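Only one chain is included here, represented as structure tokens and corresponding to the form predicted alone.
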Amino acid sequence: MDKEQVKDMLEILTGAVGVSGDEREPAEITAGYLEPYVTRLHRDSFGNVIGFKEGTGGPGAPSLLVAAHIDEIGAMVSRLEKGFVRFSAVGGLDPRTLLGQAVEIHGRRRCRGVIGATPPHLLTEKERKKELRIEDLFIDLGMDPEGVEAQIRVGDYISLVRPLLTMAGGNIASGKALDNRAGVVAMIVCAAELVDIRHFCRIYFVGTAQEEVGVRGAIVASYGLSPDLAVAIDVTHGLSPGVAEEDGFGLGEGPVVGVGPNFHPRLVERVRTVAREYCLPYQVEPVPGPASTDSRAIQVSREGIPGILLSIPLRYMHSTVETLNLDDVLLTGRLLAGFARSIDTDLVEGLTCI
């Protein structure tokens, strides 16, 4: 799989509606693009994707769980107000990304309009020092109040909308729902990758569903299929003006390997070893408490379930104008793919003397 490949499912991806709570498209889609690479596939009841695939061990092999979360930040309907829109966040929306912003209103037929406020010239000089809250944003769909009443009600789930975009520097894409969609297609591509190598273990590719709300697709997955180990993929904050270089990690520079007590130490080593293997470069980022990713609920799952966290940088998080470099997506999925074809048994077994 090539960067073009990468660009193409990204495009088709973002493009896919699927706010918390209801990711039926991008399941869709995600399904369609893993379903040449595995053995079976299905949807549970609680919206998630698993692709299974079949490993050289047979039925006896470890299993191996892989997660990327489907699901994306958006908004709610919470009041009708003469014409105009109110809005709950579902997930972390961050009212200083939302002001000007397109939106699409999920009712009874889709709605598109814009996301406004008071203009600056009619506040107070103390109201233009206040910070910017929700409460203070309004959708206007550009209708009359009968007819916002005849297509809106409160509850319809609000989208951003906006396509992707390939900037100036060529390997630089922006747009909304990278986070984590990014993750998604690292995945399909570690699922092609294995179509032409031979590993071991039997492996889950599994589209969490809400992780934008509480994990809640990862808690789900993670107890019903119980593997042996797991992998998390996700987005952490690229590097840019006011990011601390702590805080940040270079686009183009390769996945960043979480490590922390939310990580199995042993596994951390073996994808670093990997990494080195395969001439692949790599990233770290200490994380001393627990990730706020779907890392997090599957390590305590059941008896618990070591795994690692690989994450793509990514400038702009929660916005509509999230920005990533294609290489690290594809980077990621390969990583990805070396670690798969790397476990054994003794490895697994290894797992519970640390």
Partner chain sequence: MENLLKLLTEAFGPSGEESEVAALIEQKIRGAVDHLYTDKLGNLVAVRQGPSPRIVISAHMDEIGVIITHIDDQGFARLAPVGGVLPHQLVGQRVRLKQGRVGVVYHEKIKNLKELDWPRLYLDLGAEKQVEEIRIGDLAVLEQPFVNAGGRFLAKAMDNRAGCAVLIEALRRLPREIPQELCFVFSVQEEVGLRGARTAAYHLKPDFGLAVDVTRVGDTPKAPLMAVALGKGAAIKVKDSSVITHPIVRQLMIDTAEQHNIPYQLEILERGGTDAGVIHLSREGVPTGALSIPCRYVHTPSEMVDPADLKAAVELLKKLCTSNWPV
Given for the second form:
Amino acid sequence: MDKEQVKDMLEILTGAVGVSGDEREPAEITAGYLEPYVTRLHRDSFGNVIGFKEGTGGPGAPSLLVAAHIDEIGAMVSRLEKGFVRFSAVGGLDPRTLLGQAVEIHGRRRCRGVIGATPPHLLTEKERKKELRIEDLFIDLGMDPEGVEAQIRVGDYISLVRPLLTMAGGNIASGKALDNRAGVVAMIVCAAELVDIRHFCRIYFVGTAQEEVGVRGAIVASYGLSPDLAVAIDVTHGLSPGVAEEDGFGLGEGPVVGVGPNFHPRLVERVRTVAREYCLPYQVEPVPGPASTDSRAIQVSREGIPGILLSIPLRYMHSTVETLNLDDVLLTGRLLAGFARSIDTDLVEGLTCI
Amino acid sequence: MYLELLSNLPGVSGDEGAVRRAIVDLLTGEDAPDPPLTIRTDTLGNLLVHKQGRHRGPRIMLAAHMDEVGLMVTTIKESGQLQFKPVGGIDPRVLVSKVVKVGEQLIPGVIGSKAIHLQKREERKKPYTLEQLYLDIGAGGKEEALELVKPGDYASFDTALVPLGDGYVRGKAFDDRAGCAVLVELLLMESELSFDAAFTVQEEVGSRGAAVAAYSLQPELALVIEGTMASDTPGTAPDFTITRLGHGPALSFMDRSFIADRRLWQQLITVAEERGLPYQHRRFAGGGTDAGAVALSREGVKTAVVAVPCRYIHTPHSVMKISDLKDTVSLIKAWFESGVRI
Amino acid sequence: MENLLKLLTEAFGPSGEESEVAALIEQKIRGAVDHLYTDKLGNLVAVRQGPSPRIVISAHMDEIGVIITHIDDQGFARLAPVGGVLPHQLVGQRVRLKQGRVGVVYHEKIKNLKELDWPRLYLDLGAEKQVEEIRIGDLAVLEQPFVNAGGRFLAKAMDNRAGCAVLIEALRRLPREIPQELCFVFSVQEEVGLRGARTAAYHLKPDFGLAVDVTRVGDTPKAPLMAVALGKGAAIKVKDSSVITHPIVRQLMIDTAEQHNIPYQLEILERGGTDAGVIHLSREGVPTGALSIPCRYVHTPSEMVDPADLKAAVELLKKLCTSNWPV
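Since the one above is the form predicted alone, can you give the form predicted in complex with its partner chain too?
Following is the full complex, with the preceding chain placed first.
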């Protein structure tokens, strides 16, 4: 796979709507992309999409779970108010980024709208200085109250609208839901790479649901599949003004490997060795507490599932201008493929003897 | 004393290897019991030990966590100093001008801050925040530092256990090496009942080890052995001391993570009173322990907490009384002898 | 319903000590179920056998309360909250211990109300010294009788004895033949973190889950923005902090309500959770919904519900029990 294909997939995947709890669109697209590379595909009752590929080791070989969440942050209609729509956040929305944002409400039909608030002219000096809260915002659909009530009801999903934009000669992409459609694309890149690479382990490629509301899809998927080891793919903070050096990672400098209590030290060592072997650049992110990714849930499933986290650096997380370097997505997929190839019985058996 | 050996070792959450190896050595060394213990580890690093007793009884799990709070190196500055983040709950005020050991090679380092002379009047009025502090390992620059340490390395307090006053000790990580020491003693002595001991990892970052250990052991009853807060110190009204040193093991009725199984809790009180063993209540409903994760494992586990009182937990220097450790061993032993029928 | 609710709400059942409530419920439903048992954590499980699928219907029986953390020489007790109790709601409030002893909570001398926090509160049980029958670790509940206030019901512990009552009433009205297996769980320790339902769901391995609990409303002066109102019917939950309800279950609930003309409203609860939060994440995932009873002043000594909503909830639950759930 090349950068152009990565961009095309991102364009289609970020154009899909998959607010936590209703991931049907991204699940279908992900399934479509995975289909040529896997032997079985299904969706579980929770909304996770699962592709399975047998390895050369057959049914007795160790199994690897690759998890990339397919959901995105968004909102839900909480109340209709004289033709305007009040809403409740789904996932970690930053209300300060929302004013003037184009949205769609998925009611009886899809309705376009824009997020508004009381104009600054009508606020007191003191009120203007306060940050916007969700309660201050509403959605304007340009319809009369009867029209709104006919189309929209409490609980309808609201998605943010932003077509993917490329910059800097096509290396940089910016848009919504790159957290974590970028991770999903890296997973697909890995699946594609593995067509020509023999791998011993059996692999479950899982697009997880409801990560943004508490890594919920990963909780049930890891219990259900009960793999021997796991890799979560997600995004991490890119370096930008105002982000401390210790919290941000350079765009274009390769995937970020998590180190810390959530990750198995032997597997971390293995992925670093693989990166050196294939001459792939990588960065290291110390994660001292529970990771804010699927890794957190997978590690403590059942009797414990050892794993690692690969992250793609991304600026302005949880906004509609999330920005990343396409090379990082590609490199993450390749590193993951190399890691999958390196898994054998010895590695897995050695994981308890630390 | 096992406590001295265990408490001196570094073992920040996620990096419990040294403590785990030391416990295995103790359990298989010259004091090893006969018949020998069955010992295994899991992928998170929990150490799971089966002890055969004179009688089978119900499936009992005794748990103590091996990890301690500490630091993790995040970045190395051009100047050679290290930035860090806490692992587990640490009050930043205790960190300034302390000594730590960093990374696998246990490189000594100090936690520095701006000299008081250079601080403006307003600065002096505020406690240090974590962002203002850094680790100094004496490296002249980033490259020199990278030869010794790397981002992601753990750092633990550099504290050696010393006796203090009359029957007291001072040291680090009594939360929960005290519990580990109790558990080691129980494993090495003859036991009335068979039980599983879990030396768990990652308690300080959310009882992650205990969750998988309990899932794997499937106990019917569980006792979590902790080192807990004592605030029998000046400035605390008697109503709020939580626990007191020298008054025996503390029993929790509840904390943030769990409510003690009322019958098991009552049974421990009854055993203590009937045998005339000292005990006290942990008079506080906050704080969390492995009990929360264990109690909610699978179909639920009747769980209680027995804790050794320690002053100044989560700092480089805690203080505890040795008699409390011994009394904790005695209470659990007596509980076994009572038959633990629930 | 009114009598049942009075009986249930006036019973003693703080998180961790629910046995009195469990005994009451057991009495009311014993003849109406095939199996009845209490599990390790104290959940009361009532099973109506039937063909698959198996549905777990959970209502928690615990209530918020306080626990004694210290008793001084004069007999004054210090308290910690059990569940989401706010200190200012306890000032001057009577509380009751399991053995029946009643006392009043008050505060030390304070300069302004902001200082009102747990360390400043104490419980006066009328004792002049430490006495045998009041011990550290004793739990207490708010002491407040059930009242019919102009047709609406006011009581402590309406959260969630109202839900328990709905389960009991629906259970007692079920036909002899039901198209699926129903496991009614009266769960423990919901108020301290959805604990009982979690282990019960693990044990029962259901195909579907349904939690019945109270929810907040947005129909009082300057209430937070919320579409649910008292008296407008049973609420079908869409989302709270613990769960996004499964579309299949949600749709089944909406369709059932519309088909039988049962008044309902859709609910989004900004902050708060129910047993559904843990049931839906049990094992490999359980499609789960939640049926809510609108309730004003949740977590105060006087929680208010409307009998019309209770009736709608019983009706909807009964119809759901006899509807065909998708296999």
